[in-house]
Structures are given as C-alpha cells and as structure tokens.
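Take a look at this one chain, the form predicted alone, written out in structure tokens.
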Amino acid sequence: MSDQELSPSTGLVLAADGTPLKTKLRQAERAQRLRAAMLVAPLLLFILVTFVSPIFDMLYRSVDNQLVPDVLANTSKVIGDWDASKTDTPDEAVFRAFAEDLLVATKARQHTRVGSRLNYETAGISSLFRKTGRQIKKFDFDQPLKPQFLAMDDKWGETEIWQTIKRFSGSLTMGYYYAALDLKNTADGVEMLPENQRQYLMLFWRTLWMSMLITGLCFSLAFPVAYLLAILPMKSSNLLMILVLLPFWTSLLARTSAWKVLLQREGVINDTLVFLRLVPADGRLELINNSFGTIVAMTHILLPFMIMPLFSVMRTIPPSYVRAARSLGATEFTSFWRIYFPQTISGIGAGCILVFILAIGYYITPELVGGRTGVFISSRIAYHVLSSLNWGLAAALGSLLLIGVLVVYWLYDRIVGIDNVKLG
C-alpha cells in the first residue's frame, strides 16, 4: 500500500494515516524546530542568567529611588506642595509627616540608611539624620514640630536640605545620572558643576581617548605582524603564532605586574637607559602611575587580539592578486595599497572593534600602573561598588559606558558596516 494517497473528495493528498500531506510537513518542521530549540535552550538561560538580567538591574538600580518613599511616605505625599521660590522651608505639615515618619523609622533603624542616601546628593545630611534620630523621642508632638526641629539644628532651616528631599521623594530618580555627568539639579534647573568640581566627564572622557588611542597603536603594531604571518611559509608562521599567544600563558595580573618591573623609576627600562647614558642618573622617567604606563600596558595585553582578526583575514587573500597588479605594471607599493589592503578591511574592523571594546572597560590594568592620571572609569565604578556602596551612582556610570559603546558601535556600523567584519 502506498504511504500517499489522494482523497477522491477534496483532493487532498493524504498521508498514510489520512492526514493531509501540507499538515504533516507541518508538524514535521515544527517539530525540527522545536528540538532545535530545546539544543539551544541551555546557552540562551546562560546568556540571560549571566548576561541580560545583569544588564537590566544595573539599568534599574541607575533609577531606582525606592529607599526614600518607603521610609518616608507621609513626607513624599506632602512635601510635593511645597515651593521654595515662595518659603526657605516647609510650613508645619511636612515637618510633622516628617516628624512621625522619622520616628518609625528610628525604631526600624531605617534613619540612617535613608540619611545616607541623601548624603550623596548633599553632604552632611547623613549626620544630620543620626543626630535627629536620637533626639526625636524627645520631641513633644502635642505643640508644633517645626520650631523644635530648628531649635535642635538649625540645618533644618536651609532650603537644600528640604530641597534634596523633595527631589527624591519619587520611586524613580535621574539623580544618580545628575551625579554621574557632573550635573547639580537645584531649584532653578540642572546646572553643570564648576570646572574645577568635575570628575566623572574627565573620566569618560580619558577613558574614550586612551581607548582610541590604544586601538590604534595596537593597529600599527599589528599590521606588520599579521602580514609577516600570512605570508611566511605554514611551519614559520605556525611557530611565531605560538609566540604571539604565548602571553596568554600568563595571567594578566602577572603580565601587569612585570609591566610594574619594567617601568618604574629603579626599574629595567631606566636602569638601561641610565647605563647607555641616554637620561642621567638623577633624571630618571616617570614611566610609570601615569597615562603613559597604562597606554604601554594595555597596548602588549591587547596586541593579541588585533593580530589574530588580521592573521585570519589575510590568511584568506590569494597572493596571486598581488603579484597580478604587479604584472600589470602596478607598483610594489600600489598593489598592496590597491590591491591587498581594501581586502584586510573586514579583520582590520573585527580587531579595532574588539580591542577598543575590551579597552574601554578594563580595570585591571589601569588600576595597577595608571596612577592617578592613567585610571579609567571603571575603576571609579568599583570604588562606588566596594567602598562608598553608592550602587545607584555605579550602575549610572555603568550604564552610561554602556551607552557610549553602543553609541560607537552604532558610528562604526554607519561609516564601516558591521557586516563586513570577519573573522577570517
């Protein structure tokens, strides 16, 4: 009996088991595709595990406000009436919302998590806070709250400290952005911090003209590697492939510190140049703790990255177009600029890609021999992270790197294309 047959009604071809053939290929296909989803549902839980939901709680935790609502909810509901164009502070009401919800939240011990929140935004409010909280017991609720509150510190009185509570009396912030791009947010409107105040757009600003810059002299110093690679017969060019990831060997905080060895002040690169008389004994270079240490560190740890995109791309150019051109009466040095160069283009955006992205966030490296002129944002992210635990103002800076990558990375696919970065 044929597995196919035609159904004398509609017409139909049917399978064996009278089903129409178009619905078994059907069920068929989504099967197949079902499986081949069930081969990749591991990776893609990995990747959201580790990857995404990172991402978007770092974009929350840059928002997120929920701290100062939940411990002082009587104030937030109130506080918003308030306009300090018109009085320095609040009239009675809101220091009596504030009053009752400082002195639940005394006995929480919540005070001073809230006072350090706001401490970030302006200083002193976190002792200020803790004072407040030890006297608030002592308050008589039955007669006005506002004249005990100046009577115990007259910082009550200043309009900034009533003003930062206000501003952050939402579920939701942008101040730790303010922060983060050196930003004020006052009463009059968002005013840029004076010159000499910034830090955070200095930072960002160091960290994308080092990243640049190391890309490109990981570039210049990789180009003539590759090529010797791709040109030099397989056995040759095998052995020196294994030199250029011998450094891969060694772990980075190893190769970072050697660097350490090499550049500082009694260090084997001065000792050198003091022996063959180049700098005199007492003028040593600062090679080290500064921009210069960490553009020479990145560059040798990068290098690596950029050669191998090359190697792979120009692996894959017959030389015979080369010695084409020169046939056809083409120069040596035009042939390989017309010639052999527009085809290494694809590894030359792969490998500028990678090592700028991987030098924009590095950390290790610039922490160990940057100084205090040679660090990146990163390292700021971690301080923030490990010693101020400000993780709103860290997940700002973090999101805001992010953004810059994505903005590049844009830039580079509108004036490159991302499609023709290969691999080889």
The other form holds:
Amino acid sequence: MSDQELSPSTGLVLAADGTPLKTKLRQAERAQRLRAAMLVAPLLLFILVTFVSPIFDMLYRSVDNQLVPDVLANTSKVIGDWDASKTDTPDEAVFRAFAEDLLVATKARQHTRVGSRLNYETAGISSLFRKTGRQIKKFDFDQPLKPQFLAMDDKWGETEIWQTIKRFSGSLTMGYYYAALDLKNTADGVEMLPENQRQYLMLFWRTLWMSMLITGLCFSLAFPVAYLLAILPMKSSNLLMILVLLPFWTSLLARTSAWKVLLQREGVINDTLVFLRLVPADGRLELINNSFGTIVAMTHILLPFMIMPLFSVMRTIPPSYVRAARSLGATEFTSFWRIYFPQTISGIGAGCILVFILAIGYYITPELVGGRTGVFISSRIAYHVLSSLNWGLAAALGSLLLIGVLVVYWLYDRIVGIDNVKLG
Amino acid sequence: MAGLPPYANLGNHLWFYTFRTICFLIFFFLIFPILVIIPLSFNAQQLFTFTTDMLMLKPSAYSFMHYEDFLTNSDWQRALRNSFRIAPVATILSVTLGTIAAIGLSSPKMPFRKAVTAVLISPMIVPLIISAAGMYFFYSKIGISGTYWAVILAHAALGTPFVIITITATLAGFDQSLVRAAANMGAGPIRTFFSVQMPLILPGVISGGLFAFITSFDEVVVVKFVGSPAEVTLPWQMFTGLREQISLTILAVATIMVAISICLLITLEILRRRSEAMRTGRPG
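In place of the form predicted alone, output the structure of the form predicted together with the partner chain.
Starting with the chain above, the whole complex follows.
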C-alpha cells in the first residue's frame, strides 16, 4: 500500500500522484478500452471497405434508377404532368423536353444505356432509342417535334412506351424486384408475368426445397456417424474422424470433379451397375446434369459441416444420463428419444443452419453437375452479373437471397439462440 | 456402447451390427469419391472409368501422362503460378489483421464487442455468390475490378473470420496474468506480445492461417467475378475444364489437391496436439 494513502480531508483513496484512485482507475480503464478498440480498428475498417460496402452497394443498386432521371433530366420533370388515362400520348412539351434530352444524350453516348435500361421493362425500347438517337440531329427544333417523332417511328405514338418512361423517371425503382419476383408493373398495377415467362420464382422455390432436402439428408446421414464417433473410445474415433476431415479439407473442385466423373453415363457407378446386371447395358442411368446429381454431390460436400457440430455436442453428453434412464426402467428407445436426443438439439440446430445457409448460396457444384433442372438461383445471379450485364436485376436477386438468409438466422436465433452455434 | 455387454440379447446383437453397417456405408459414401479419383488419374487412356486392364493391375494400363500434361500445359502452369501468387499474400494479410483484431476483441474492455464481432464475422455468413456479386459491383465502381489486388483484398476479407474465430478460441484459454507478469518484469507491450502471447497463441494463428489459405486457394466464385482472365487460378481452371472439355488432367490436379489436403490435415492435427499439451501442461 505504499503508492496510495487515505486523504485526511475527504476520506478518498488516493493514488501516488494525489488524484483519487477512482479517477485513476477510470483513466486506466479508458486507456484499456481505447487500446482494444485501436487493435480492432484496422480490421474493422478493412472489412467495412472490402466487404460491407460492397453488400450495401448491391442493396442500393437493386433499387437505383439514377441513370434515367440523370440522362432524361428535362423529360422526367415534365412527364409527371401527363395523365395516360386522359390522352394516349404526352403533349408537345414532353416531346420537346425529350428531344432536348436525347440530343445531349446522343453526344455523350448515354442514350443507349437508358434504352437498354428501359428495355428490361418494355421490350423494343432499346432499338427505338438507338434509331431515334441516329435521327435526332435531323429534327427541326423550330417546328413542333411531336409530329416529327411520330413520322420517324409510329412506336412513339404508343402509350406503353411513354408510360414506361414515366414510371421509371424517378431516381429509385422497384422494377428490378418486380422482375426478380416474376412480376410486372403495368399501367393497371402489379401483375404476374404470363406462365411461360416466369422463371425466378420457380428457381427460388427449387433453391429452397433442394436446400431443405440436402439439409435433411445431411442430418439423417450425419446423426448416426456423429453418434458412433461420440461413443467410440477416443483412439478409434480419432481415427475415424480422418474419414470426415479428409473430405472437409479436400478442394471443393476436386470433390465436384470426382462426382462428375463417377456419375457419368460411362462412369464408374453406371459401369458397376451394368456389371452387376442391376441395369441393362443400353439403359444406363442419367445420374448427372439433373437435380439428382446436385443433391448427391452437395450432400457429400456439406455432410462434414453437419457431422462436426453434432459430434462436438454429442461428445459432451455424459453417458450416465442414458444409463440412469435405463436403470429406472426406460426402454432403449425411450431413453434415447427422451434423454439423449433432446441434449443434441443445439448441435442439430447448428449443423442444420450451417448446411442450409451454405446450400442456398451454392454456385459451383449445381452449376457443374446440375444441368438444366439442378441449378440454383445463384446461377442466374452469376449469369446477370457476368453475361447479360443486367446488374440491377442481379442485385435484386442477390438482395432477396440475402434477406432470405437473414430471415433464417433471425428465426434460428428466436428458436435456438445464435450463441449456441459452434464451429467444429 | 463401445462394445457389446455380456448380457446383450439377440436384438442387441442385431442392432449393434446393423448400426455399424449403416455407419460403415456412410463413411464409405464420404471417402469413396475421393479415393476413386486417385487410381483413375493414372489411367493410360482418356476414359473416366476403370478399364479391364486397370482392374487386372497391368502396369501398361497405368501412366503418368495426365500429370505430365499438368506439368507441361501452359494454361495449367499459369493457373498454378497464379494460385501461389494469390493465396499466400491474401493469407498474410488476413492473418496479420485478424491476429491483431482478435487480441483486441478478447480484451474484456472491448466496447461494442458483439456488434463488432458480427461485422467481422459477416464475410463467413453471407453466401459467397452474394459477396461475389457485391464485390464485383463495388470494385468496378472504385475502378480496381479485374486487378490482382482486387482478388487479394476480396480473399483476405473472406479469410479473416476464420482467423478471428480460431484465435479468439485460443485466447479464451489464455491466462491474462501472464501478460501482467511480463509487464511487472519490465517488458513493454510489444516485447510482451512477441515473447509471451505470440508463442502461446501460435497454434491458433497457424490453424487460422491454414483456414484462410485454403479459403483463398480453393475459392472460385469471387476470383471469377472480381479477377480478370490474367488471374485464372487452379480451381478456376478446373471449373472451366469441368464445364467445357473435361479431361483426365483435372483428375490428376484433383489428386494433387487431395495430397495437399492430407498435408494440411496432418499439420492441423500436430498443432491441435501441441496446443492441447500447452494448455493442459502435459504431452497429449
């Protein structure tokens, strides 16, 4: 107690330099807090820039429509006055504003971008914009412009074209979300696309049910194995654990290529089945490039993610509980179902959420072994990002998937509690 | 239940062996696809199945030609080089940032710990396709898309959660009084870190690093989105090969990958034992 003494006047404990010990303690704590925060700060900043901003950028991009009001600045101001229920086409003022916008836009070569943006909503606008962009310089701006537009292409007389421009003249849009949900925002309100044009709802649905099926399969395969590993003596269970860990650490592509080779028409499995005369030589099974291939390969790939959390929970369950139940007269089944099984719930929850969430976002394996009937929504996202360049739609599909994942987490947190998730 | 008790009846016997058979079949399902590609990769013909000669173990049915192809083909060699140009750098970045942050996170005084941890772990939780799409949009906006550094940044971000998780787990068993003891004996914070904390959390750092390495090394979606064709990595090349013209060279590469994963597995097991021995103070 050499560095502190009681202050005679106030009775406060003082530090060596005479400040009250409480203040000193608070200072020290603040320094520690600052130190901890400083250590975390670089990574936090790094993750915010490299990961979190991209996610928010995607969310924003899914509703972003800034391009249209930027390029068609004058038009978007005046087109609001036009009422489609009164006149079929807007009046001269709107046409004039549009012509001026287009004149500027063609110089900056922006009109094709707006054209393809609006073409996502109403087919034919892109080519109309291109054509008009080439002709606009020949227009006589001293004369009324509306007749010149109509003379050039009578599509400019169609109400639908102008309605599309009007609907998408704001800086935010729900259009990509409608498209992602197979909806169409028409003049009469939001309605479903015709049956033959719907694709995304079906893909979302398939992603969902196949992920659930894969999760269920993983669970039913993982439970017995994890149980065996948990009850075996340490030495043999460690040895068997290699059979789980080796697939886990093996490259995803290596495992996918293994399945691609095994499941082929001329592959090892079909050959074996033919050799055993289980299938005729001319009736080889179609095991790949369909949903069956996706389910088998993904169950194999995700199985270790289910076994490990189950095993780590089961290992901690004392065998004496089941023995106690047995000695009290419970049958083998009752003691398992009423005593053992409830204690594994947190492991089951952790494994299932892990597998399910990994499954619904999977891209590589379904893309390679799924064919046409076994691909997930992820392959459409990749297609729109890399090939069709409809980034807004890709962002909307991705945002919907992200919302789905967050809902699953939220439900899980409500039911099981997220803190119970253990990895390995 | 490890063995059967002497009083087991017929039903017990039956169940015991049925259960073991089921488990054996599941283990077979897990390991069979990986084992089967190894002999297939030595096939002397361009066939994806075992030829009669292979089954009769004739030496002429086996060859190293697919490995030769891997070692001489310029596409595969470029992919191999790229993989080793990207994964180690991304790993070093995520291990450095991750270790420092994990020490901060483990401090009992860390403000907003739960929220900050959630943000730091998020790259592991968000489905890869979404991260890849988001990164692609954002990185093209800031103009680094298609560059080597875009891939490094993206992979480092994906790898850090593993580093954070393994190191915070190691630090959970870390005795804070050791740091105080070191400070008491006059060591500065940096000296304390390198001579007291670092050796004790090293197994966690290395296994986190291995996780980060394999995340980057085995990653296709993000590198395909934010990288340019100049950054084609081994898994990307495999992906392209599997989609376009599948050749047995892919199986040779896959076999090499399996060998790499066996090495990783052994390293991790050694580390686990070492860390267990350190924590409990006796050899494990």
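Numbering follows the first chain given and starts at 1. Under this definition, the rigid core comprises the largest set of C-alpha atoms superposing within 1.5 Å between the forms. As the structure is a prediction and not an experimental result, all values here were calculated from the model.
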>> Could you check, with the core superposed, whether the Cα atom of Y60 shifts 2 Å or more between these two forms?
In response: no
> Quick one: core overlaid, is F46 moving 2 Å or more at the Cα between these two forms?
Replying inline: yes
>> So, superposing on the core, is the move of L386 at the CA at least 2 angstroms between these two forms?
In response: no
